[in-house]
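Next comes just one chain, in structure tokens: the form predicted alone.
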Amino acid sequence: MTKRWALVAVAGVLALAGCSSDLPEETPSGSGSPSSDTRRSEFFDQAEYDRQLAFRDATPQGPDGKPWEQMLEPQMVDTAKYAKPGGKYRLCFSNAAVDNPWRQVGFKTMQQEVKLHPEISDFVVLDAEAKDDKQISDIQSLSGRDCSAIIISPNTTATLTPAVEQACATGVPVIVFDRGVNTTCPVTFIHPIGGFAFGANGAEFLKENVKPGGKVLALRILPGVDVLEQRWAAANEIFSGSELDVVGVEFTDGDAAKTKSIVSDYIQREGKIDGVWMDAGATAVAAVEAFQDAGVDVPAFVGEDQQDFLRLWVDEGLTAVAPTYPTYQWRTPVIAAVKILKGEQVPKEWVLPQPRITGENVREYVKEDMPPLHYAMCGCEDMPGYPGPWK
């Protein structure tokens, strides 16, 4: 068992309620705690560290313009034995949940992608509503379905992983994505790079950015999130071999309200921030209000690429970087589907690349006429009825 099979992909404001996964022994006490304490965590693994920060580089096999079907160093696998000659596929799906804005942009992705496969004449849908119970039901009603293929999103590693094994014993073809399971059983695993990518480059922005000395505010989520706690590790890997300065390593819980209150206690106690770095940017644009408040300067940021932080990005002239974790990873598992249904070659581990939006490129990605938390990297703007869905 490897940790590539183990990696739970979340991304921005699904952090919160998409995250949940089994916590870790120890946990950061979060409360005003400095990075002083250099210590990895336990989901810090060397190894995948190296594995993910080398593929940022890497160059990807697949059509132009198309990263939801591109692929990163792939080993193939023959799938000749799921072929079914002449479509009308059943496809079926099981998702951990759609509570989050994130979520809820790659699953009507998602839904447009089965509207481009003619093959598929059946997509059934079950959602788990972030519930492990719920979920581990809806995949065992899911096998008795007649299903062609199932998708899975799961809500957490460990305790999903007897489900999937049991859907995959049944001889359908199971797709994993989005988050992973402790079992190489599924015929593909789907994610784009991971969370030290994610971390990485938002801690290498800062070192870039911020002069030696500086003060720099980590902000996260909540813990034992595995890809949120990769996000951390790699960043603090980071912190720790500079000259930066972490005064505070914060949970936010995910509220706007409560991030706006740490970033104004931590400028009056500290009296400047020059950095702020974020596990996923859903509060983002709370923590920037807490600077223009304060009548100070807005430091350099780690945001993502949600369209309200975006457009302030772009207003108001940030220094910024917005690492991402595509919403168009959503698209992938209905192509792979096809694929395999249709007998042909698909990556073990499918690899999608992980852009990042710099200050270069950043007013490509606003999109003034779509909601503040449309996600940037949906991959939507070429599918049929854009922008419709997706309002």
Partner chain sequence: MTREAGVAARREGAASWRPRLAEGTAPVLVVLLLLLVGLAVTGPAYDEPSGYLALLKRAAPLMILAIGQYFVIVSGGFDLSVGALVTAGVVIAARLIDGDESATTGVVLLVLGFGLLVGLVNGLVTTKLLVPSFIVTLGMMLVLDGAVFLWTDGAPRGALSAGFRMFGRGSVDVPLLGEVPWSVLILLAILVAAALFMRGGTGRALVAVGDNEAAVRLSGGQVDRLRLLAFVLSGLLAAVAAILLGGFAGVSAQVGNGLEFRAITAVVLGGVLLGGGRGSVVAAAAGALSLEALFTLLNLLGVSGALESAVQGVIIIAAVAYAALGGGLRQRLRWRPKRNSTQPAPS
Contents of the next structure:
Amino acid sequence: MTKRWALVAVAGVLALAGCSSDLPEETPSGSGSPSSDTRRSEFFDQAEYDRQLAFRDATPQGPDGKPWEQMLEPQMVDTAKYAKPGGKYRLCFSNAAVDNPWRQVGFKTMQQEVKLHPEISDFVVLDAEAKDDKQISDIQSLSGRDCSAIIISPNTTATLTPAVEQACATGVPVIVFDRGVNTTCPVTFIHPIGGFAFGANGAEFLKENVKPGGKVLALRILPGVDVLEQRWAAANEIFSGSELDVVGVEFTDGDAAKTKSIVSDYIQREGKIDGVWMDAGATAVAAVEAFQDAGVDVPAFVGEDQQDFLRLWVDEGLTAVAPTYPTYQWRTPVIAAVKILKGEQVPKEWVLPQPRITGENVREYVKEDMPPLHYAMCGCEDMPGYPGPWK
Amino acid sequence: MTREAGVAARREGAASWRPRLAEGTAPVLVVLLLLLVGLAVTGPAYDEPSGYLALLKRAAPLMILAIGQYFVIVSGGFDLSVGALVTAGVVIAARLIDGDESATTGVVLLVLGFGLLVGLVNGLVTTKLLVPSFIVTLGMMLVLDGAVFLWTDGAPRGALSAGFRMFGRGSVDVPLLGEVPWSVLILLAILVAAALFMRGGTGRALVAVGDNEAAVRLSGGQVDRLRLLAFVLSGLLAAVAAILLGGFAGVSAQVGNGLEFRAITAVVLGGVLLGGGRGSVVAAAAGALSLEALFTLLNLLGVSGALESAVQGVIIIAAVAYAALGGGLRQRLRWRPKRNSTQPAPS
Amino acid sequence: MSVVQENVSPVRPRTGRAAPRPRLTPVAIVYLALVALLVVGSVLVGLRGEVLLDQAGILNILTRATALGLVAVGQTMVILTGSLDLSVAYLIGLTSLIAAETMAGRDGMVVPGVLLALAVAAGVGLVNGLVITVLKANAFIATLGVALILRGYLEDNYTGPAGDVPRGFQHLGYDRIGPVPVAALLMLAVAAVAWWYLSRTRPGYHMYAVGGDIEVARLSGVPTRRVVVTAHVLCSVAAGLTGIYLASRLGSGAPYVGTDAGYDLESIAAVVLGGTLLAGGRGGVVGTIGGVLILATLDTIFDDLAVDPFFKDVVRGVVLVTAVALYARRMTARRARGRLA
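After the form predicted alone, can we look at the form predicted in complex with the partner chain?
Starting with the chain above, the whole complex follows.
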């Protein structure tokens, strides 16, 4: 009996000797905490809000007609130390998910972008299926795969930060895009202007197009998603400072049937709705149809750049605006990776232009034969093989 | 059922053709009535029939799903695949129609056929391969979800035609009643057909299978065939729900999310003991309508969306506890004198 | 109370003699399947020029298996008694938040945080068990109801990750001995304790009895109500451990960390894949761990082969149904053989 326990003890000591940890080094966290004002959304950050609104008027630097290569007020960094001459890059990508049409379109665009660069000989993609825990493992896995560069689209900001820091620590250039993380260790962080600007675009449009005292219904997908919370925080700020009457803020779960039911209920409850603000456009068509089905005029609408909404907009002559969170941002990380591996400079924070579609230019963006949930801002029209992979 | 027993059952059924509520239906109807009164009090739209018609139109898909789920649950199983089947139906229809009006009829038939097929597979695997229906339909849910999006490369394509959407979205002029939504008419037709079916021999045999499968088998009943029928009906009705939902809400990638749990909740709310053998199809449909009415009422009252889930949870537990405790008592009282009978309760 | 009452198939009389066949228990089948999967996977991955079972690969499989394994061990106990627990996914999120918020970045609060999270988990399990036994509600619906209540609480109070796990505790999520994560060892230890409880103690034996036939168990003097409640409490505690582990991985609590990964249906799938009967009364933790490892290996192989995530779902669905069909077939064959003997 004692011999057995002795063996166990020895095994235990040997095991402990081989013990190691993947926990990354502690680094001071990047961003500060959002200001807390009970009437405002807790996600509202005045400084960032002002910054994003200012960006809307800034002139982008970069080639005309290629917004995915343009940058706003860039601060360049040197990447000479990452240069790998001779091509044959292995590009690795940790994708948060492909669980919604926006990400689907974006990912397809990214895959086609990779094909445009013969220097990339291998494109390794790991899909985290919207699970933080899996993405942490995925990034760890990629760190050990001899990648020339790692692109990361994080599922959640706070929880993925340690994993990103760990990836940076391996010495491989790390590029983060879409959602950010709380560390400045990546070589570049690529994103369009931001959620505050998106929300503000819509709210300002309603302020201009709805009479004072008019009733506005706000439709949101889910609480707690930081990119969406920022959109609402900005809109809330603008609505509070206006004479519009926000009669309701409802969560639709991104479900078209639920959206339609909620809007119908509000039309019945309020009698007349003068404006609809939405934080994303996937169920915009359902919301518009609710007005049509009730037999009332469709009011001023805030949508997004999905094809089904744009088509409906043009066909019915709606008063609408479509802020965008452009899917062409999925092209930029690949471009950035190639630049870094060639030793060219890139901005520390690569801010892409965030166009909005208005009544004036909507016709340019409607593409009749594309799928209903295809995003007009994909930047993919001039890519070889279009429209094949996106259709 | 043996021939004599079947004949006896039919005679009994023929003698009692006047509309009668099956046991256990009453509580859910009381709940529904309370909710409807609540709506009338709270919402201005519910002062006239058009408001209630709109509620029925919105609730029709869930009610139809609940009817289908009822068949499966009363015979002792589960169908977890209906939500995925609804999504699949809508996505397939959108892709095949692609905006072409002339394709509507063909695609509608195809979607219905697809629902039948899925139900058939579910039923066959459960009865022939002896896999519990919970697992079969869970596996089918995974397969449907994956396969449909594999086919469409992750996001729905195409578009539904106006003709297709008419069923879920449009209305028709009925003399005396005015504009009645198509979905309400379809719902009523299905409800009547289902109620009549459950009164017939096959319907009662279905209930018997859920109540005491061994007894039915020993008395010569075709247990496997009955169970298979239940799954086929569930799949078919899910396809109908898909057509109605696609019409109502349009193309979306997640139209069916969570519907299987809602349908099961509705059936349980209607008083069917999970494990089979009790309740009525009218109660199941009433349960679905109650759920929809409850959500609408909560919305009107301005109850925060988050609390909606908690309220639903409490109601579910309360309803089941009531049905089980009350039902258990009734069952004990009823079975004592008729110990040898294998006749199921009339439904 | 059995959730599943169907497929109580009668013995099918067989004419002629059944040929003698090697007796493979479901557990053996599971582990053989696992080995076969590893071999096939290594070959397929090797064709792409990579290695499946290198240090990173093994680490990957074991990391994936840890969280699911913890939940599935708890779910096994509940299913053995003929019940079910659908509330585990939301409970995992809740316990991760309770642990992270109590710890609030302070090393001294680690133990209170863990204890509080486990206490809450046990409380939820108690509620589950009581609703099922005293209110006589069906397990599916009862735990669904509790899940919705937890969901309502989470949606109302949290808008995203919260709390702060101190670095000292985060070591639980990241430390490893070679390719084996420390947390995986912990998970195996928990499984070992569960195995010992189920197969070597009387309360554990009672769980099998209750799942096999609750009426017979009751008539034999087994305290059925207590057994079912105990099973639910243990299952919820296991879910609590999972929440605490995930909190250490993420550095904070997250309300939807359990539902994002679908731990409710995944854990049931793992248990059933491992050979435990959904109706209860047969099976065990050893098979469950095998089921968990199979699912984790499948995931890793798919990742290495860059398989479409939607195709993954199709394969998982087919594997699940096929495995259970296989076990069911074995059961009928064994019964027939037993009848002839």
